[in-house]
Amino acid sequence: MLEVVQICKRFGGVTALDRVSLTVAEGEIVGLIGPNGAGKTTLFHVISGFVRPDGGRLRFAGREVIGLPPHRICHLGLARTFQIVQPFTQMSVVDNVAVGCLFGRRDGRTDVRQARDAALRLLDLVELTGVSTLPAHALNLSERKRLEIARALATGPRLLCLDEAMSGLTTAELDRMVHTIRRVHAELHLAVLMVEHNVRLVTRTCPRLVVLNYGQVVADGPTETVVRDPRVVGAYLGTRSGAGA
């Protein structure tokens, strides 16, 4: 469904992405990991149309999407969240999600009542029904993270890209978020590509991992194999001086 082929992106003299290739199939859940500065969020910006690459090909749902604006890519069925959540703080939680139902879908045929009904179903899915009438600014970080997911889901995606949905959460909140992501994946039958720093949590959630380091893919495969790859261990922990090339 998603095909990233030899994508390159440079910012001045810095190469953020260096011939990155990966795929995500229908219904698959894939973790994208790597140390700080590896290029993970830049890749998300490219995939979702916020940043145009300097080279390579990018196909989603059978068509080339490089050059399409973010809303057009969203209408094709690719939704994403952001590291720093930015809800409409003065609007209610349910109306934050309803906005996605009204304006994030290609058909645009949903009226306000239908949008709010759909929003309530999504809030139940992410366990926010109890705060649906509160203004978004009243939510804690964990609740805002789950609201961000519900807002993305409101656009009706086939692929959900989660950018550090678990960052900044407590241990109990992390367990709840893992449960939420698994539930969303299972009940909506969509594909998930998720950026995460917490390797322990991502291994609990994703059967497959792609690892970026210095803008390059250094490993791609089953989770249990990738986490033992010496290149991955070296990317996270470093290598001993004089240990060889």
The other form holds:
Amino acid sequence: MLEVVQICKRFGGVTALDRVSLTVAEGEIVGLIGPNGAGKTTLFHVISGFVRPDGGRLRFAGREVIGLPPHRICHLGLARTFQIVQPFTQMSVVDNVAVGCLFGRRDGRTDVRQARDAALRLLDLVELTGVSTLPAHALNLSERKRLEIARALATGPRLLCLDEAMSGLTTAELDRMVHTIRRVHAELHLAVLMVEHNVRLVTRTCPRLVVLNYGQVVADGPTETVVRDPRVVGAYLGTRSGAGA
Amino acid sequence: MSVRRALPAVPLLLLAAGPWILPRDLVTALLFTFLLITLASNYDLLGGFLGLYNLGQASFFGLGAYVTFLLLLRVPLLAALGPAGSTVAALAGGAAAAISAVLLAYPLLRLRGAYFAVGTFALLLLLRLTVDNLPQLTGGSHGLYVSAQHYLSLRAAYLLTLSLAAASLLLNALLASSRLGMAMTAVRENELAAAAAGVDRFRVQQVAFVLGATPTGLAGAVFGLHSGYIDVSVVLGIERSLFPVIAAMIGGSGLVWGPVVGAVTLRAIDVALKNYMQLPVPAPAIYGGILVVMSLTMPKGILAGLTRAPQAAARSGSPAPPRPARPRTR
Ligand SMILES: Nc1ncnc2c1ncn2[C@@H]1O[C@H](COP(=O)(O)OP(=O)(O)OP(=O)(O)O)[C@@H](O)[C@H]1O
Ligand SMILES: [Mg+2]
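Previous: the form predicted alone; requested now: the form predicted together with its partner chain:
Following is the full complex, with the preceding chain placed first.
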């Protein structure tokens, strides 16, 4: 459903993405890991239309999407969250999500009240019902991460891209978040591509892992195989190519 | 329910009776107040909802007035039609403002923040220059006159400007709770997140730009037909462009009634200073002084100063959010 082919992106002298290729199939749940600065967020920016790649091809839902603006890619059914959460701070929590219900699809809801009802159901799914009427700026980090997810879900995605939905959470919150992501994946029948630093949690959640290091895919496959791959271990130990590990 | 909904109509009807019960100079003063309310509300549709500060609001006022006048002066058929001709010309003036907003959105909405403000102001200056330098067409610095048959009476102009002000106010009020209003707020709050949630930032801002330009264009047409004469300094004046901004800010930007409160306050100070006081210094100096004091004491505007004072104090107590014990907002 998502096909990333040989995508390159340079920022000045930094090669953030170096011929990155990967695919995500319908309903799949894939973990994307890699050390700081590996290019994970940049890849998300490219996939969601915020950053134009220097080269490569990108297909989603059967069409080329390079050059499409972010809102059009959203309409095709690709939703993302932001590593640095981006709530509409002055709007209520429910309205944050209602925006997604109203504009996330071409054939989306047109009635504000209906959109709020739909938003409330999604807030229920991510366990934020209790704070639905608060302004978004009143939420703590864990709640903001959940709000990001609810707003992304509101756009009716077929692929949900989560950028570090779990970083900065306490241990108890982590377990709840894993539970929530699994539940979302199961109940809404969508594919999930999730960036995560906590390898233990990703391995628990994702049957397949893709590893990025210095902008290159260094491993892609079943989780058990990938976590034993010496290049992956090397990447996490900080060796340049992992060859010496 | 329906009674409560109809309540705002009562003061509106009372105001509509104005020309029959109030002295003539008060009617004129109100007419100018309605004009300012219209422009200030239209300005705040962008300023308040989108955080886009349009310093060239008068461009649309001038466009509306000039297009109306040029049609009446250049199209014999319209001139021959009398009042019907004026009506058509005025509507065309409003349409011209709307269409220019559609087109101007393309260059102007590429700009952000202060650059948008400067861009809109530059547009006003550009229009002024253009009119000044095409004397054959626009009359240049001599301005344009229409014949007496096209004049709008004080009563008609009063009722029309009142309607435009009420419509502008209603527009902002309806937007506040509408789908488009949600998109506008989302874009203002966070463009990145809005785009990720499927909001077409440009289209939303373009629609808002057009909605904010159209009543202003019609107001320009009505104003021109009432005075019978227009020139650059009157309909494309710098003050014409900046007073709506000041009115919105003084009254309370982002609040439906803010521009109204601000416009009435500005006009009241103006009228009081000019007509009813023997001043030792020029009125504008005092005017400016009052505005400075008001913006210092009520930076969020009169309305916000009156209604939000306790809340604002509570919020400033804890800048980083541990959750406030406030149960709900909206
Ligand atoms: N807008 C930008 N301008 C210049 N360099 C950038 C920009 N965005 C990212 N980079 C650089 O590209 C590289 C990849 O960054 P990216 O944010 O994609 O990494 P990441 O894998 O998400 O890291 P983290 O785990 O810290 O979130 C880094 O070296 C970063 O400094
Ligand atoms: Mg990142």
